[in-house]
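Encoded as structure tokens, the following chain is the form predicted alone, with no partner shown.
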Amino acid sequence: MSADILADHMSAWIGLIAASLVIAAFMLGMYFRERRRRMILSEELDRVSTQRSVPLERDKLTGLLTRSGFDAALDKRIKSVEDSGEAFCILYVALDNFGLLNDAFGQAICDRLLKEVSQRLTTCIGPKDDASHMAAGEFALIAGGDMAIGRATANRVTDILTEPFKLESIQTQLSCSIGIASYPEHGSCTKLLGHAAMAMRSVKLNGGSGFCQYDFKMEAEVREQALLVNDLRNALALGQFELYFQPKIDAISLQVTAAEALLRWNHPELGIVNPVVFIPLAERYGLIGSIGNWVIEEACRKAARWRQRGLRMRVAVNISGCQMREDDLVDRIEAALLRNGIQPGRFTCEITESVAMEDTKVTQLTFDKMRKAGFHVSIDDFGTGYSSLAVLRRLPAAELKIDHAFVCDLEESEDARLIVKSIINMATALNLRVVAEGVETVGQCELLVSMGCNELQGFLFSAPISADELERLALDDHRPNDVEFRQSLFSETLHNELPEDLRPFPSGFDSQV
């Protein structure tokens, strides 16, 4: 091959070679030109598309994390924990009787209340921790650390809530129930949440304000008592229910004179329910109203029967707070007296203190209406909670029961003998009568006789028993020496024979019911 043919074919390889390169610079160009265009497009698409879901993140009234930011925080910190291999706690805050804060206060008040709560809870996390508004009055909190930090910071959220609030001229103190899950401890991010909603359900059932942490036996629990508001829905129709009465006992003659009416279920499999565990759920579930009812009926309906076969006895039954809070309640337990011709005198409704001491409207109707009424009325479980001696002078009480949980340290603490001979002498100051309940002892009886004490109740004299085993007691000529009921209770009386408390109705009216 010539020389000139050669140097033409480099030259045109060359060229060739130069225009591949500046083709492969074009297309370069372009790629990256290209790859910086979609870079630029994917920030700006990224910062649009955070600034739209900020707003949907926070939740307006409180400026906390609304549940998808509360999902998106969770999600966020356990990638973070998985890498680190560190722990986290949720905490599941509760208030306590925040529905009734919103009747008794109004919305405007409970937002701002909200608000106030939002603010003081994130003072109780640290920097990088997380709160959610999860429904009114339910909060969630995001806590770094393990199960020790998490209840130190129960701790710290309940004393922080129980500082008073001070909204235009109201001032509250609130109390929280709490449940703490810790991850990994206690489940996958999808059951983290309810598991710590399980454990603060757990602290509402015991009476709120407290915490507790997670325990996987909890959902076992959980399903249990599902199955227990079911069949409890049932008991009333299906004639599961019976009433029980344990007799009153005059202290100096140790005669029976009453008899209290106790609750009791007759369970098809689990036999007798205790009525702690019932009626907490009865109340909860929106039950109560029926099952009392009943108990008002049923107690007038025996006491009726009793005054037929001669025995003539007061009757005294268990409100509760939910009953308490009814318009018609009065109204219903005057219709049953009517019914079944009961004097309202020889009726009596026994209230416990805490709910006694409720300064609301309609309890203090209720009790307004039971006064005009003239139902006998006792201040039940005195002792446990705080009376305000002008809430106690106002109330139509006629007698007040102290605590058994007095009654039964008499005999070993000095401090149990101050405190029931404090109520005894206040009572005495009020005109009020007293009775002492859960006396299982001599010694104990001996104490409250010697104090003043009015009547005794307790298994010293008698446990619950069955309306028809009490009219066998009561009616038997052949009934135990031990066990006396007042003749009064038998047969007709002279006004002037009789204590006061005893003494007759005005005409058109049994005497002795």
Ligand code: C2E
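In this text, rigid core is short for the largest set of C-alphas that superpose within 1.5 Å between two forms. These numbers come from a predicted model, not from an experiment. Positions refer to the first chain, counted from 1. First, how it differs from the form predicted in complex with this ligand.
Positional change of Phe459 between the two forms stays under 2 Å at the C-alpha, relative to the superposed core. With the core held fixed, the Cα of Lys248 is displaced between the two forms by less than 2 Å. With the core held fixed, the Cα of Asn340 is displaced between the two forms by less than 2 Å.
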Given for the second form:
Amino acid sequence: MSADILADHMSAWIGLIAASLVIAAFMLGMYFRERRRRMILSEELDRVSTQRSVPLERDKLTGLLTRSGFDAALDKRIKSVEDSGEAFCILYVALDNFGLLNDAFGQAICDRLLKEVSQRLTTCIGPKDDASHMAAGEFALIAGGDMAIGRATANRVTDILTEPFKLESIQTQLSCSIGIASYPEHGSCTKLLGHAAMAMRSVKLNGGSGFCQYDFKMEAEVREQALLVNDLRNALALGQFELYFQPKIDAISLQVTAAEALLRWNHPELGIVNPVVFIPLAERYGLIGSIGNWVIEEACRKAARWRQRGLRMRVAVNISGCQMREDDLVDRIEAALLRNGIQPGRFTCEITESVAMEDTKVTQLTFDKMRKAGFHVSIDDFGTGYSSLAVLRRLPAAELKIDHAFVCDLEESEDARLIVKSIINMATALNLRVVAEGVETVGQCELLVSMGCNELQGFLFSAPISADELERLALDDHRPNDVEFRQSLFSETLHNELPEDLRPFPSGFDSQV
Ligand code: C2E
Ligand code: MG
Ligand code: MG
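With the form predicted alone in hand, show me what the form predicted in complex with this ligand looks like.
Now the complete complex, all chains and molecules, led by this one.
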């Protein structure tokens, strides 16, 4: 065979092999394409059949979705909006003080309450939307639409839960805290619910009863708060707390009747941290018990020192709702009083109106013990809560403190004057003394005295000051801000100088001081 013929054969073979390779590659490509198409098809079939065959898991009590049912519904919703491009919101709804309702009404009534809440919630969302019962008293809603729709839904939920609930003989109203996060603006599927819950917690931290939309800044705030809580855990051991005192002044004699202990936290980097910032954190993170005990002991120690110097005024301590639920609170106060030789009637417990009106079994038990122990009980921030006269009559209170919010409007607002006047009338009828807090001007002071207010407290007389300053002020008979203080302002007739029948407590007690 000649060389030319051999070369022709070779190129024919090479051409054949190349053509076969192209065909094989094409076939392989077709094969893989078909395989991928089948896989996608079968995944889609699986998804559709799963959605069809397995109903979303529901909560037996309320009939709403469970937590895992909610996750599946959220997953489904996200897949559907990926196609349609629609937005939706998650609303995290937490009933305010649900634990207290449980204490007050018992589990059976609260279960019925949860059922009715669930029914009402479902009327606030559309037919394609979902509602879930996440935990006791906490719900999550998926509502189609943007943030404006989310806010409108939150308003509907707030309104519908404020309508009274009637369960057997009990009638109650609820308030709730709502956090809203919208998709896709506020995060992926896994983060969305957490962000709505974070927004809800920020409402709670600000006193509850309202709604707020998630903001990316919240995460930084939460981190900052976590650092503050960390510092707060060590603040007591590091001696960073200090009690300041603000005098309460008798409206007629202008004598100091008591000094309210107000806690200050001397933070090494932040300076003085206000109690409105750290008390709610201490309550939330279970630190209020030990901090509260320190406050009680320290207030008694200071009162004992004042008594040694002849200054005999009542000492008032703010008691938080969490402390009212501690079953040995009264025993601990009694022990501190005994250690420092203070009469129970010289110790005032200031309890805010909202806590006093909780009317739960535990709080009422503490009030009963306080009555038996003979403490002086004061209802703080009066006018800001929803008092019932029936509850007020049952409390062992001796004093009402009109909230600063009404006092500061007194000179300008006829409404504020009417409210203050009616509080004073009601208190007089119930034989309670009335203290006005936050008195800043002479005009407010004159109006309050003319209305029959018994005691005054505020910057007009003195800001909260250290125990030493208060002592100096008292001993020097100092006259801050031009208010006339009488001579021997803080002293009081010695117990033993009083006739026997006028002595408020048994003989011999004073000698312990
Ligand atoms: P509160 O018991 O109603 O105390 C009155 C608040 O009003 C105090 O704020 C006081 O400094 C302030 N104040 C007094 N006079 C005036 C005034 O003329 N004008 C204005 N604008 N404000 C005035 P503070 O000391 O920041 O305490 C805030 C709240 O923190 C207290 O309200 C009380 O609820 C709570 N708190 C303070 N110390 C303690 C504590 O030891 N334990 C507990 N559980 N709560 C505390
Ligand atoms: Mg107070
Ligand atoms: Mg107050």
